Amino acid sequence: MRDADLKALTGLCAKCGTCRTVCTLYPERKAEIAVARGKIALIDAAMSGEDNDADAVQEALTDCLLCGRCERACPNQVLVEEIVMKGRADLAEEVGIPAWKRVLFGKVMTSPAATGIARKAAAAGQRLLPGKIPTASGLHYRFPDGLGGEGRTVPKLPAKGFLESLGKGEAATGEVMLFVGCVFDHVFPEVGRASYETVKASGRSVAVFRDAACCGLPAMVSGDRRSATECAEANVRRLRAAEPGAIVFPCGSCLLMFKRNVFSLIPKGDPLYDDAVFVANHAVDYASFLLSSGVLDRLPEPSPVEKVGEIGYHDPCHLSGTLGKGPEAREVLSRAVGPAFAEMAGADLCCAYGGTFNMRDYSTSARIGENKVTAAVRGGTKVISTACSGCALQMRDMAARTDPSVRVVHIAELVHQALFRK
């Protein structure tokens, strides 16, 4: 490893260890190796020469969830996310990244209509797996072990997506853009579509973003950054010449992709950059745009107390920790929900889906999605709300190995029920 910037950045660290005490993997990992401070040392080793075994440093540096706590706590700002990413990037030009990602990152999250191909793919092979799966203990959309992996609930995949379900013409073209993402696409079109209707109900006309690219994040968190930097590049060009008045994401870490990490691909220098300056200033979550809009002042007062604080809120790291876009979340259920949105017990602890975290080391983001689960139940709530898709696919897959009772939503179902209730 012989990068400057990334000198620069790690040399900030003190090696005080406040990392150590907020680290979402350390009370599993138990070493230093695992916290920010121990991988920082790695990299130094590594530049200066004393470490040249790169396939461990790559083995340290994936070994992260990447939720920005150690970054958040650090005294001295160091950016760990930053320096994370970096390093993976620059050892996956070394030494490579497995076949697997090369092929999902490169081949298929860069085009829509390989996408979309996938995902027909996958539902077709859900649909040919024996069916009659228990329902009543949450199993109903669970792949059999052999399959799913080490007990892995997979979502059911719908046969059309939520772009496919808009008409010829529909929401082709407005002053607000949605941009909906993979997963509310193509996994769960219910988000996408009552994402849609809420934004609609401001009154402004609205476009939804289609033919993209994937936001580019799972590939940059994984070191392919040939092909988030296409992903960024092909979005940044529509985006900015569809000149939208707003850009609402339902998805916090599609957000953040847009709003902060887009600048490592596209930095100032860049042709690019501009219009990459223009799309993360119109950049906005979508539980600002509701409160900014007026779409709340819609809302018909909320039912009779009859579920008090059953509901509660999910921070995403990406979204409350990184961006601070907590409040904005809570207010929106408040006066979604009324009463029955109360404060969830260990709301802010990270989920431990961490993008290919969770398919590289399925058993440890097991433990600590279940312990977050059930710390929830323990506390009353029986609906955990968020706005992030890998949080949803995260804490859904945890609500049916801890209690398949709990339901998990994102915030626009619970807006749209509200809104649309008759």
The other form holds:
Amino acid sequence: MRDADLKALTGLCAKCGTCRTVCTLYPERKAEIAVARGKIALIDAAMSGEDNDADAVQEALTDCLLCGRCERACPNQVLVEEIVMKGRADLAEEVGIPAWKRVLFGKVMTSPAATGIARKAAAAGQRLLPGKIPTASGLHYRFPDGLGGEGRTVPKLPAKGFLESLGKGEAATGEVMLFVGCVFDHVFPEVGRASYETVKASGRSVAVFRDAACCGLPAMVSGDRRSATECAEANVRRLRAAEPGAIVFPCGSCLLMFKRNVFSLIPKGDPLYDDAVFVANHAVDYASFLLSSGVLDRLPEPSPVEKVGEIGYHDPCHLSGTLGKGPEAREVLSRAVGPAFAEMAGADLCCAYGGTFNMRDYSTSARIGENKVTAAVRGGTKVISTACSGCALQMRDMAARTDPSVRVVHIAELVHQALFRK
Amino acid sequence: MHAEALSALGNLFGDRLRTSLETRICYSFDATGKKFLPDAVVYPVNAEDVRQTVLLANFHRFPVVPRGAGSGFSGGSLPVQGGVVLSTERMDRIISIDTENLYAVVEPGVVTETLKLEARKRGLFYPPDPASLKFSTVGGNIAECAGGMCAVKYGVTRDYVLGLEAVLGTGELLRTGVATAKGVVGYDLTRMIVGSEGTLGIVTRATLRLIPLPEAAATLLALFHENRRSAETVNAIVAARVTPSAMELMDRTAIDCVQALMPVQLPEGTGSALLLEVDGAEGQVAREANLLTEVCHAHGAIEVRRASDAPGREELWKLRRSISPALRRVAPVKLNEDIVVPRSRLADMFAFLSDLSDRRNVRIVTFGHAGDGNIHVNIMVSGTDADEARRAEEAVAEVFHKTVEMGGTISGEHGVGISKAPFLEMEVGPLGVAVMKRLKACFDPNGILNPGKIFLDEAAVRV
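Would you generate the structure of this protein in the form predicted in complex with the partner chain, following the form predicted alone above?
Expanding to the full complex; the earlier chain stays at the top.
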């Protein structure tokens, strides 16, 4: 490992142990190697040459959800997320990126056309999968054992993505830019649609960002710095050129990428740095945009569809934790659904999706996620709302596994329902 | 370590034995910043695992170093001679809480705060509260006899340990102490093990005294121009016959450090702060808080803030708890010494430290449990300057000599570990050391348990 910046960052860790108290994985692993303090010690050992087994260190660094809970609890404000991502990227240069990730991040996710083709291919492939199970939120497929974990369910992919459903020339230009994100375009196009319609209801002209590359977060957290940079640069360039007044993100993880993570890919001094700053300054989470737009003022009364206290909110780590946008989402919910919204048990606990973590260690991811849904249901929640694509994928899978009557929705869908109910 | 010993451990622990370099690195440190690689790490889940480990260690002659959360400040859990780190983090069950007889039975890996919260749910109180309570374990607290903020009123870990189950250095499982309010049968082996830093036995179960939870509490933050004023105030409070449940002092550097990390506005000229807490019955708390405010003002407080609700109190406490790790921002290495002097000599100690800092040209940050006369003296060093390191070592030695000369002790709550081993004899005398060694031989004849700790002749050199 060679990154000189890393040393300055890891040097602040006093090895006090506070990270042990909040780590999402620690209760599962019960070993020091799971927590930030251990990982930082390993990065230091890799940098000093004490540990030259890059594969083994990478393996340890990969066993992390990047939920950031340790970073927020740390009395020294050690930037754990950045440290782990930098560590992974440095080590990836030594050990390489797994082939499937290389193709996914480097070839597919950098191009909107390729992502569309990939979804179509996957949707076609799904029809061959056995073992459909019905859930309240449409059809899910259950993976056969040994093909991605015990009992994993995946959403039935739609024939058409959200972007494809737009008419020719529809939402092509506008003062507000909507960054839908891969998942809300290709997997849950209804979320893309609900976000678009509700943002449009603000009365401002809305353009949907069509030639978006993946936000780059999946590549970045996997240590694939090159693909992540490609994604980030392409997006920043195109977003800057569009001169939007605001860029609205229905997905908290995409937002984090442009608010914060982008600066370790496009740092000060980079020719694109000023453009990245422009994008960061204009990037806003869906809930904050809605509150500032005044669209919710038009709601006569909260929607009577759900019963009192049935709708909960799951805090996405990146959005509520790192970016501190928990109150805004709750405000939107209270305005949209009134007393149907109530604080969910364990709302701020990580769902343990962790992007590629879920693919790497499905059983751990599922155990933590199931606990979350079980606690929520026990507390009376019947609809789990959230505002992040990773969380949405995970919570739907976990609901399908534990209690298929639980609905998982994006807050935009509830707002849409409230605004446009007949 | 011999391959044979490792394979025997493997038979015993399966995948709960880890020998990868990565795991060993993760168990090579504690909060001292020092580092010693173990040969292996085991994760026992019950007393039998611990017993078998120690039996194997006697057969193959390898060191066994018990470790809770690795948050100690004296190196108690560092494997200075290699061997096996025995991590108690998977022995983390609260076995029972007896609400009639007021005690809890717990495994050593229970995090101190978890026990406190469980007791609280039942209207009970487990007082020991080291600053690390959110992550340090009961087992580690017992091994080091951890103190904390409320020791001034409630005492330290030792005062709450009624009985223990521990694996001795021979591999025998000793049960000692009582589960009753009193007990004087034979020698007090329980107290013998408390504070013995894992050198006499490995605690596998503890019976801990609980007391009724005080009804109310109030926290005050009093700001002064200098430490001398704070020290005088502490003595004035005692003279006023109030026993606060905490009297914590922070000097200017400690305050600055925490301020850099937290949005707290303090008045111009703040050079020292006292965090005070009173607890008890509702009316009494209000009365005492008023009295403390008066005493503080009478002794030159610039400002006194008060919080009576839980979130407000937690805000004030967060200031205090964050100091220790935050000092990392002043300098990467801190020699954290937890000396105790008679309370009446506090002001003299502060004067001495200020003079010492100038004379030796070292940066000293002080904070801690002023109500106990227990001051954390932190000598801050860069870790890269050899001359500075030497000056710091000399300063530490001076602090210890002065402490003993004042009638104090060189460790109030961190233990000797490796950090204070060179000074053990200075405080307890040659006979004291000799008797301690005879006892050690009696509990652990082969020197299996945590070798290199407390006693200098086997100790690793200070890093």
